[in-house]
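There is one chain below, alone, in structure tokens, taken in the form predicted on its own.
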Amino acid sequence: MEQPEILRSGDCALVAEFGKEIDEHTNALVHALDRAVRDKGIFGVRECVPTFRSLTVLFDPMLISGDRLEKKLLRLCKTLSAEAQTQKTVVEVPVLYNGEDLQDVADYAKLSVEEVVRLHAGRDYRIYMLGFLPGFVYLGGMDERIFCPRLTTPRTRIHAGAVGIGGEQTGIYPLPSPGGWRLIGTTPVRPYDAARTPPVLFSAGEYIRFVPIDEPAFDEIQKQVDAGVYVCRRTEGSV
């Protein structure tokens, strides 16, 4: 496996760098190291947080010294492989989808409503990291047909459960936020929920795939949300 730059970040935490690119090698790399040190147990340890391409280490320096940790991810990252990983967890997210900007995405890609969907629909996308808001994940592996800009003027207050489009990625907004991503749908589940447990419904290293729905489905599936009783069909298969 590739060895990480380890980057000191003040007194409590270790960066493990896997490079310069986001893509999903990378990323691979970042969750099969994040995985080691869980299983691990390493002493001292107090939470790992994976983003694009490095591992954030947090842990208490009256446990353990950065200079040891450092010494024992090196370590480990010896021994591991970003296909290490053979089997992937896919969350079916529904959505309907009526977003204001769905023309818009359309016509700046030259296809029809219909295609877009059917291309935003028609893969797995794994997620990256969780960041920006809680439960608000970076998607990765979008259709390079529906790339599309953000807008010039970001959005004031978007609203939850929004799926939008920025740039080369997609996403879910879990929490009304301002936001520049063009809007092209919306999902009636609740990837945040502060009353569930555990709150976040997605973990980094996940796939995600978009199931189109139409009205009546969404008001049905707003109404189990709302009872608490939904639960989002998860699947595996092979990575």
The other form holds:
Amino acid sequence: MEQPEILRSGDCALVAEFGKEIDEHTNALVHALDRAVRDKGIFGVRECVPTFRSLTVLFDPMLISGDRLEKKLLRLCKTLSAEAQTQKTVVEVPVLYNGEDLQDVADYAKLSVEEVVRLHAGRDYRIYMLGFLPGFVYLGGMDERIFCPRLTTPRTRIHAGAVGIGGEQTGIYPLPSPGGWRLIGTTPVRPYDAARTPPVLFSAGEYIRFVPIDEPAFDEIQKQVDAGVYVCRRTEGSV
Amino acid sequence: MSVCVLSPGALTTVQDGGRNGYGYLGFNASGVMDERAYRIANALVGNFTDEAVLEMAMLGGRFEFTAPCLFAVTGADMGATLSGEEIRMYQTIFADEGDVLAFSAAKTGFYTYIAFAGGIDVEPVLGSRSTNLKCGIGGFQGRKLQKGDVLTLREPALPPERLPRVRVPAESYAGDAAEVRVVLGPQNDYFTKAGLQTFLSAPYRVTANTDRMGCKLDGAKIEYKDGVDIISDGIVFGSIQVPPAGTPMVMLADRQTTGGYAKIATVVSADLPKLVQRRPGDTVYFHAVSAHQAEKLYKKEQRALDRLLLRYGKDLVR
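The form predicted together with its partner chain is what I need now, so please give it after the form predicted on its own.
After this comes the whole thing, all chains and molecules, with the earlier chain placed first.
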């Protein structure tokens, strides 16, 4: 496995950086190291935060020095297998495509609304990482025909469950927040719910597939979500 | 045993050491801004674990005790009084039923902590009692305190009359400038030599936009090479981001877990308290130390806090 560059982030954190690009291979290395550190349980490690291309490892200097941890991480990297991911888990996320900006996105792309929906729902998106807000997924792999610039003036409040496009990215707002993405639809499922176990629906490394639904289906799923009985369909497939 | 909120102050929240361990799901840690003041406050009232305390920002509140209680006040000096009498900070204090603990505006510093023997009894969410204002979870109903709220306290290890009274030297946040030590990186290579020199020598003024999320600074622009956009990666307490405008922003307790601006440096843990206690208009100077030095400073700080707890523990056993 490729050796990461180990950077310092103050006295309580190291960053294992595997590259400077967003690609599946680099990201797979990040998650492989994350899993290895968790499984191994390095004494003194408090928490790991995996991102696109690096793993931030928080540690307690009373229990382990940064130098020692660096050596351990590099040693651990050598033992990891670099085999490519062949299987993937796909989580199906139902979406009612009725967003306020759907027509604008279609106009910008010079496509019909139906075509935008078909392209958006027509592929699986890798979850590279979660961050920014609880349950906010950073997805990769959107069709470039539906890239669309962010709003020049962000909205002050976007509802939870809103599905949007911001530049080359697409994603779901997990809780009400300000935001500048173009809204193309809404999912009745909750990416984040503090009262649920687990509180966050998705894991990094999984894939998301958006499934278009109509209004009656939306209402029905929402009822099931409110009752706490709705479960997103998960399928295994090859990459 | 409980405490009634007669007036809440500007931004008073229930906080503890933070909701740690869930960064991989995107949960921001929250937790206290000034960990040193927080840990000393807990130690003074015999709370050995990370019990939840009240954090008040800039302007304190008024609170009435419904039963005898031991408490301690640390952090910024907000002119604390107990039923009209001035009280000392950094000391264990006994309050009787009906006593009113009152604060005014901070004279020096910004954040004040009140620890109650036993700690504040709110339901932990994902292992922490900290208030996460953005998500509306944890603490007291996921929000800042309001007039009329009643905080229930947990049972202390010993009844108040048997707990020892302790005093430790008070922290001072006086003065309007502070030197803050940093470890360069992880993205210091995004900046020019001149830019790094600017960062490590120019005075930076704390702006009024500063809050629990970040300390936004104003001052000389830091020159960067090609740009400061990076592929979003992890942010820690004390990460110093430089957005395109070129002035630094130190990420604090309510920081998001990840960010897309280059991080020129990270504040050493031991200097975070003096940074977060700066007020708008104050000046901050950054000074670089090695990661080794920073780890040494961290250990020194932890040992001092541990010694304080041990000293108190001896009194408690006696």
